[in-house]
Amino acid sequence: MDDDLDTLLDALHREGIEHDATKPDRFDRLRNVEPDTARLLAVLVRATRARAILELGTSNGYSTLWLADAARATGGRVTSVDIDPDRSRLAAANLDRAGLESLVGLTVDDAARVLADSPAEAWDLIFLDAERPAYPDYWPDLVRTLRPGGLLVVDNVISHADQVRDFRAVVAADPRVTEALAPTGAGALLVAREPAPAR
């Protein structure tokens, strides 16, 4: 990561904290990931050599910038989805400031619809940071669209443990995946789809 991008990410993180402190309604907040979680995401993209990356929950593009910078290293591309067109426009401006716009396709849509429309095994890595009560309904398409050996990262599993309890139970019961909790930031659940059997 170059110094200019590092400086921009620091500024966006500070702006996000200051913005959210003035918004009593959570839906008005940017709700960016913690820097430690963003850094973990970037490492995971590089470690898995992920090229087809899906982000569900763009917000202002803070995490998108981390993913895009990592995708640049793997020759990959990020598709980032948010239901709010204003947030998507803000993310587009931040990607342009960072010079990463060519590595990201921004989509204004519902996460469930994007997942349902994605081909089987389409994604190498999925980052899920959306409306948590919907996650159990997303699960069939999350695991269907994740390639064998691919990785799903879910944010806020410690900070909002009660809201993801049902989802975590669904994941834990599915023999197609293996999961582990990384206690960084607000808590990141790492879910790996089992690789295809060796021939």
Ligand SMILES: C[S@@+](CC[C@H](N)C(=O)[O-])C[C@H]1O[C@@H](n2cnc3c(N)ncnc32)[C@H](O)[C@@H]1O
Contents of the next structure:
Amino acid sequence: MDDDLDTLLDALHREGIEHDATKPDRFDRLRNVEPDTARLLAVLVRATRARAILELGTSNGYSTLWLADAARATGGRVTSVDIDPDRSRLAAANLDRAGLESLVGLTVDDAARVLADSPAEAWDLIFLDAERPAYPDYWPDLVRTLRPGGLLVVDNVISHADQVRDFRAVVAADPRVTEALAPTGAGALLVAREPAPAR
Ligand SMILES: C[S@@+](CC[C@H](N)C(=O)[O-])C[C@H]1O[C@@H](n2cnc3c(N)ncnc32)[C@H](O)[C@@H]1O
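Would you mind giving the form predicted in complex with the ligand, to go alongside the form predicted alone above?
In what comes next, the whole complex appears, and the chain from above leads the way.
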């Protein structure tokens, strides 16, 4: 990562914390991912050579910038979805500041609809960071749209364990995937779709 992007990400992270501290209503907060989790995502994109990357929950684009920088390294591209057009506009401005706008398609839509409209096996890596109660309903499309061997990363599984309990039970019961909990940041659940059998 170049120094300018590193500096911008540090500033965004600091500003995000300061912003959120002034907002009693969680829906007014930016709720950026922890830097350690963002770094983990950046490593996972590179290690899996993910090229088709889907982010569900853009906010102001903090995690999107990390994903886009990693996509630049793999020759990939990020599609990032947020239901809130104001958030998406903030993300667009931050991507412009970082010079990463050509690597990201920002979509203002419901995550459920984007998943439902995605073709089977469309995504190499999905980062899920939206409204947790909806996650169990996303599951059939999450598995369907991950390519075999693809990776789903879900944030906040330790910080909001009660809100993801049902989702985690669904994931744990599904033989098409293998999961591991990374106790990084707010807790990242890593879910790998089984690879296609070797020929
Ligand atoms: C935790 S924040 C995302 C933080 C971002 N990933 C980051 O680290 O900077 C959650 C975002 O999900 C968006 N969101 C909530 N429900 C959604 C839905 N059904 N579809 C798409 N986005 C949604 C919110 O508007 C909010 O910006």
